[in-house]
Every structure is written in structure tokens, then in C-alpha cells.
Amino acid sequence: MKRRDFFRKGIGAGIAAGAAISIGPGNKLFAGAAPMLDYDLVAVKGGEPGTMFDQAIQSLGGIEKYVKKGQRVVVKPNLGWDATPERAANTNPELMARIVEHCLAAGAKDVYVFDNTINEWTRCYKNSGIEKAVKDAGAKVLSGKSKGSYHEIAVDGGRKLKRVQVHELILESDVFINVPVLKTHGGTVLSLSMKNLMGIVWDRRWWHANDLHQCIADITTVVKPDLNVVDAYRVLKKNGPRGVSTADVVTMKSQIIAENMVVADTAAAKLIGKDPAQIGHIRMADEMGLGSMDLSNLKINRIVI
């Protein structure tokens, strides 16, 4: 089996020295655009999901910076729940479709979408709207519920997690685009980029019984998405991760995009008004040198549509 090179980005990838730009909590994230290139982080606000991604990825140099002709791409949403898009328990289907379209336009040979769902997978795929949206855009949709599709790898840098079974699509892909939805979570405070990696592994129950936050931080030592796109169009602000009704949802019309998961999750936590240092797996990943919660020296592009 061809192993994807998870280590090519290295520790702290995507974090470059730049002008001192404070990101601040809440809406201050979008205060003032920075006229520079080679951004470490893009924060977009005020548009529809596809339009926001169009502008964000253009400011990063286009999807061609990440996807080359003939490559095999995995676009991984949060797709764990049998819920309609209005419930905000899953990634926005319009955003997923637009990312697939960009990848195929860049010449990707195949674009795959999957998740190891919590609820029955066919209902999750259908009722989320994601299956139809990405198929119409040209993606291939596979179930994440076949145990034979997961292969064990070592987690050499893990403090608690030492070995893990990862889906072969991730192991064999050329490009991995991680597309979580920003939402609250009863066990981890928030569900973001790092937490979304629980949908690419087989046995998550062990994680819950053996320091969930540390296991989430540990897997980021070996699985490093090429790009993280945090969907914050509709945000489940309470009763996450599944939600009870649309009354739990606020429309924020935002996106956070970064190569580094710690950077993306730190910014997304601030966007929803949470202190990232109080979220165990973000703090642990920072302490392990996997990225920084200090965004003050990053090149940040703030786009308001």
C-alpha cells in the first residue's frame, strides 16, 4: 500500500514570520484587511459558502497551490450526523461542492468524500445534503464504515496514542483537504479541524476512555492535512455536536482557512468567543510544537464580502 507522506509539512508548517497583526476574539477577527501575499490564515465573512471559499482560496494563490494535475484528493467533511444542513451538525454542502469543483478544475484525477459517521451512514450522507452536492460536482462518495479499509500506523510522537487505524483513502491520497464545521461539543468544548480527524480512524471509543484531548493532539503528529477549511456559515452554539433543533444554530456566514490545524482551530475558537487555551487538544498541540496559539505574528487576510 502506498503511504501518503504526512510529514512533508513538518512541525509548525504554514507559520511564517510576518507583520504583527492581532487577530483578537470575536468579530475583531475581521477588522481591517492586510494587503500582503503568502497568508498563514484567511478569515472570510459575509458571503455564501461557495463565494467565501472562492475569495479565500484565490488570496492563498488558488487551489492549484495545493492540487496538481493527476492527483488523488480527499475532501473530508464533518458528516457524522443524520441531520439536515439547517441543523449545522455537518459541514455545509454548498461549501463541499465548491471545494470539489475547484479541485477538479485544477486537474485532480479523482476527488473522494467520506466520513466514519456516528449515525447510520446512508442517512447521514443523504440528509446532510452532502452526498448529492458533491456527486453533482464530480466527486466520488465512499462509505467510511468498512473496517477492512483502515490500516494501522504508528504514532511515534504521540503521548497517549501510540498506534491508530487510519482509512486507506487518507493514507493513499496525494492531497488531503480537511473541512470541519465549527460547533460546540459536549466532550471537547468545540469540534474543529483536529477533532474532525476522528472521522478518518476506526476505533474512536478507546480515545474517549484514554484522554480524548491528548489523543486528538497526538494524531496531528502523523496526519497533517494540506489545507483546513473551517465552515462557520451556520454554527451550532449549544447542544453540540448533534444539536437538538435549529434554535441551537446561529448564522455567522464565516470561514477560517489555514494550512496548520492549530492556527485554524485557534482562530475559529476566537471567532465563536472561546479561549483556545481552555480547549485541551488545542493547548496540548501548541505545547507539543504542532502549531501555535499565538497568532500575533502571522500574515492574516481578513475578507468582508
Contents of the next structure:
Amino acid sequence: MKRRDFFRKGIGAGIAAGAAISIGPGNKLFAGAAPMLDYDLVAVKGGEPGTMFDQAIQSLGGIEKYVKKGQRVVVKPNLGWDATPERAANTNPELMARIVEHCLAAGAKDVYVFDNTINEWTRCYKNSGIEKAVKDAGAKVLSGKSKGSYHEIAVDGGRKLKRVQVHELILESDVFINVPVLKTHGGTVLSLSMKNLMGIVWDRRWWHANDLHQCIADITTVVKPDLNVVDAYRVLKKNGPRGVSTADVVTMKSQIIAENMVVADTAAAKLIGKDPAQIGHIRMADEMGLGSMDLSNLKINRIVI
Amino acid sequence: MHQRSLKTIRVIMALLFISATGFIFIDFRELLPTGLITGITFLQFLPSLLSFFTTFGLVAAGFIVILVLTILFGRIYCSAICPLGIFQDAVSWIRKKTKKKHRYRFGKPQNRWRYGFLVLPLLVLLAGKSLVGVNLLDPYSIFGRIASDLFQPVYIWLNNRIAGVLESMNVFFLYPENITPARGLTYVIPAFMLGLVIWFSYTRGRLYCNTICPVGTLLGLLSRVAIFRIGMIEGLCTKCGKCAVACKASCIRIKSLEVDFSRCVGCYNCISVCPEDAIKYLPAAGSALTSRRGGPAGSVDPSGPGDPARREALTRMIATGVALSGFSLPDGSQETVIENKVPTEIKPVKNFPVTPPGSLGIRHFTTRCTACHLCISACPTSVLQPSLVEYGWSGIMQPHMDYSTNYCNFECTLCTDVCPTGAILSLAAEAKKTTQLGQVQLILENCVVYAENTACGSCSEHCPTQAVTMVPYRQGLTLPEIVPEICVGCGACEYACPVRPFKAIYVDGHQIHQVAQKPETEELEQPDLEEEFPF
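After the form predicted alone, can we look at the form predicted in complex with its partner chain?
Everything in the complex follows now, all chains and molecules, and the chain you saw is the first one.
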């Protein structure tokens, strides 16, 4: 059954959510040198974007834990802006390419990359370096600007958001890997995993006029990535989410990986020195039981390269 | 060279020019480099003329090439280069293919109409300093508007259909593009002109070019004194009439063996059909030439050396030159306020429309833009839209920056690189980033954060210079604050603002573009990579 069929048939958010993560835990078929624990969160620091991902995903049991042979995978970066990689407004292209390589090596049938960009999309794809990097790695790159590719689904658990138009790639693919970049955001303080989902929906302007934080929290009740990789190699510390120049960027050489978005976003917020409880959508998602801001009971793997 | 091959050469040139010119107006994938686009429009008469008077540069000397060609061989422009002329030939060709018995025949010159349509726009230009008359009649610009406003959406639609089929086969070579419809009324003029030229060319060949087109009439005046003209050779001609039947310009009069060369569009169909080789290019001084310098027999213009028609022609040419050079001198003193809307408490007050980057200001732009819509075709965001009354009626169809449709991409300079008239002058990427088209205005009462205590930040998020920043407000919320000095007027904030019906933030255009200050930057402290994870 395709993801879209789930949503179309109106099966409750809980079931859809369960299905989305059912591929995940408890699947230990692979062999690897690293000790394999069921980590809830992996944090890496000190390496290049690709290297950090290699080590982090290995400690989680390899991408094979998430991507099975013949599956269709969508890897969704934050690709909102017509800006070079140095500006850190978009996800790191090297990281994107590495994730695509891992997926294809694991036997994925197709790996798709797209974003509903904010600036004119062909320029975003080109100047971010992501289009070339992922195409070279073997991914298929699609425009996120066709209204016809977005299909309305119900958000049963939503408090503000009741219906939303989601891109068919998210609904139809077997695996969804969410790859935001950690950055500041004028409206929502930070832009992280949950905020990155604004790039898979069509009618996001409505969100801005109707309690943005709540809408972001609401969509996480129905759309749950199988894996979230928060790129914190270069970080837009000021003037986010777009930034004005490279003067707004600091180099943190870090990466956060988690299956749960609230967990990933909490860790990423702490990494940049913000209190996650002060960020509306993280707090709301926590309150709605979508994940916990309390990292103290989680199994965390901290890797320093 | 046998002159019969002239038609073949003309047809090849025409196909090259119309496909290249047509393509730059329908392409949305930016497949051609801007240098090539400039090359394609180089020979277009009116844009080149306007551009020449703006830049005084040889890069804009295409119209001189056309003038020289015309003085040598007549209106070569009209059949080989002018896209509207070639388009009409295509319509006539289709008619010929569908209706076998199609015959053209000699028609009298419509002098009142054609000189009227030449003088009237120039009077409007001199009296009102407005290009509107010229714009509405210039054949290149008419073709541009038809191709950009009507053909490009069809082309994109076709592309999307094919892209859809390919996508279903998991092939992503083509991509779908959104069709951004303009306001309905802006289609009226191009649609009317399309209908008119199709009707004219379907029924009467090049009637449009010889009664309405001011470029055709102007070049026709020059053709009268051309060095080589098409004429009929008295001894050879059997008066079979094949040439007159083939003449789309209806300018061959068999009875008196005359060719009204002022109306000849240089299609060379006559040369190619003549079984006797009795009609061809002949030097004007040749004794066998029967093509008359004045109008054809039957017209009121007497002919002969020093005839009034010729004098009239020269006078008009000089007048045109003076008019154009006079109007080319920029001076801001006669600036009139375009639009003054009554201010309301929450309705944005826009004093001036926004002109594209590189256009220097409203006056420079509106006195040079022929509204060919090449910039509209090229604009990747569709923020450039045809105007109706934004510049007043005299600026109808000239593009304006429409921030309800989209906003100007900060890094993009495409429109400045393709404009063939000098209305939008080329801007380097860095210069564009400090060109202030207008300034940001904030109506805090309209802002959703202020009014409803909910997070937004859409304006600041979109702002490339942070001329609108989010400052701490209450309950962890942030409120927009504007820094107009660093605003470039790109309209991203206005476009992104989610409130309706009136936006909380908008750009009011500048009459004359200003230089924006560069945003201040401060060095950030780089984080210590040795530090422990904070969790």
C-alpha cells in the first residue's frame, strides 16, 4: 500500500504514523563493526558533512535500517533560497549527496529530491549546489512547484490545521528522509526538522496567517519522516532563514540525527544555544505528545571526530 | 547570381529570424545566453533606434544596418527580419496552401492612412512625450506582445503536458512550469492585433505593412530613393501578370509596367515567378527602369526629379530624427505624478508604480520602453507584468513590477540583460543589489503578529537585505521593524505578507531609482568546536 493510499483512505493519523515508523526499530539484519544500540539520537561533531553522516548512520545500524531494496526514497532538504552553500541558507550539498549515495547503495529503486522553494526554484536548485550534487550521486531532481502534485489530506489531530495539501512524493514514497539545516528564523526563532515540512506543502501562506507554530506542530501529527538529519555544518546564526551574507554564518561542523522530530529539534536548538521550550512549535508538539523535549532519558550517541 | 534565388535566400533568412525571435519570447527555461538574445534583437528597427539614442553606442547600431540595407535594396527588413512581417507571410502561405485560387492584384497606395500612422505617433511623441502611439504600432513590439502574452502560455502548457507524460515514465528531463496569468484586460491589445494582422494577411497580403505600420512606411520613404530597385524591363515583359498575382504588397501595376517600390516588402516572389526574367533588381539610374520614384500612376503625387513627394519624405525623416534625439535627452523636470491614491488608515498608499531594476526611474523607462514584453517573457518570477494604467493610459502595456504576482529575485539581472531598447539598462549583479526601486512601508495595525498575537515573520524571512527584521515583542513573539535605507524595493515582503485584503507591508515605488545602503555586517564569534554537546 502506498503512503498516499493511507492518507486517502482516511485512516487515522495514529495508524499512518505507526506505519511510517514501522520500518524502523528492531530490524538488525546487517553486520557492522560499531556497537549497535537503539539510539534515539545521534550527535556528531568535528568532521566534514559526509563523514559525519557516515559515522552517525553507521551507529544507528546503517541506512539499511530505513531503506530496503527496491524502495522509493525521498530526501527532502531545505532548499528555499537562491543562495550559495557558504551562505548556509540551504542544506549542505555534500551531505545531501552522501545521503543519496547511502540510499542507492542500500538498493533503493529511486531517490527523489525536491523542495517547494521560496525563491524562484530553478535558481535555488542550481545555486545551492544541491541539484548538481544529488544528480551526480544518482538522485532524480523534481520541481516542487507544480500545484497538481500536491494532494489534500486530513489532519485529524491538528488543532488549527485541519486539511493540508502535501506533495505526492511524500505521500507515495516508501521512505522519507528529512534533511533540514539548522538556522535562525525571524518568525519561528529557529528553522529545524518540523519547520522543514513547510517545504512539502502547497498552501503554507495560510499557516502564516493562522498561528504558524500551531500549524507546524499540527502537520507533524500526520507527516512523520522516517529519519531526520539536521545539518549543522555551517549555521546561519543571524538574519535567518535567508541570511544577508556569509557574515551571518558560523561553522559548527555538527550534525544531529533522530527518528523523532521533536527529539531532533530539541537537540538542535540546544546546540545553537536556544531553549527549545521557547520555540512555539517544539513546545506544542511536545504537549501534543508527538515527542519529548526531555532528552535526559534518551539513548544518545555523541560522536566527536 | 541569378536573381531567382533571392526568394530562397529571403525565405531562409525569414525562417531563421522568426524562429529565433519567436523562441526568445516563448522560452522559459533560460536556454539561450543573454548575449545571444541581444544578438537576435540587434537588427530590430525601433528598439535599436531607441537604444541608440539612449546609449549612443555602436552596440545599438542595428537600425543603421537596416537604413543602409534599405537605401541599397529597399525594405529587406520587412520580409526577412521583421517578425510580424514574417508571421503575416506565414498566414498568407497557409492561405495559399488551403485555397488554391488565391490571387493578389494591384491596389492603390493608402497614403492618407500610412502617412497618418507615421505622423500621428510622432506627434504624440513630441506633444505628450509618450511612446504610446509608436508602441502600439511598432511591428516588432506587436509581435513581442503576441508571442509573450499569448504564445508563451500555450508553449508552457504544451511543455507541461509533455513533461507530465515523461514524469509518469519516471523521466525528469522536462519540468512543468506554472503559467502565471496576467490581468484579463492586458490580453485585449495583443489579441486584437493578432486578429487584425491575421485578417489582413489572410485576405490582403501585406496590407497591414503598407497602411498601418509606421516602420514600413518610414522604410518605404527611404525605398523611394534606393540605389537598387525592383523594376520591369519593357522589352522583355509580356504582361502576363504573374508577378502582380504573386505580389503580397499589391504594388505591381502591369498596365503601366510599374512597381511602387515604396510598398515593396522585398519578398521577391515576383522575381521568382516571372517566366521572362523581366522583373528584377535594377540600378536606379538604369534607363530600362520603369519603377518610378514617386507614387505609382494614379496617385496624386507627381513624379520626377526633385518631386515634392521626395522632399516630403526627406523632411519627415529629418523630423523623425529630431524628434527622437530631442526626446532622448533625459530630464526629470517635467515629471508628472502618475497616480495618487486616496490614503486610508490601513490601505497601502502607493504613490508610484515600481519600474524594473536598471530602468533608472519612471521617466527613463516609460520614454524608452516599446512594451515588447521580452523582459516579461524572460523574468523567472513573473513579477514583471504588463501595465494598464499604472503609468497612466499613455504607458499602457509597458511592464511594471507587480508584487501581487511575485517579487524580484535578488540575485537575478535577466531583464536588464535582454531589453533591446535601453529602457532597462544592463546592471551588474552587485550594482543591482544596491539599486533601490522603491522603499518598504509598514502598516503595523495590519500585521498578523500585532493584531492577532501569533507568530509570522514571513516578510523578514523573504527580505534579502533584512530591511525588515523581526524584533522581540511579547510572549516570545517577534514583530517586524523596517530599515528603509537598506531596502531594495524587491517586493518580497509585500508578496509574502499573508494578511488580506490589505497587506501590512508593501513597497512604494520611486520616481527615480535610488541607491540603497549596504546592510551592516558584524563579525560573529565562531563557536568552540572542542565544547561538549549541550545535552
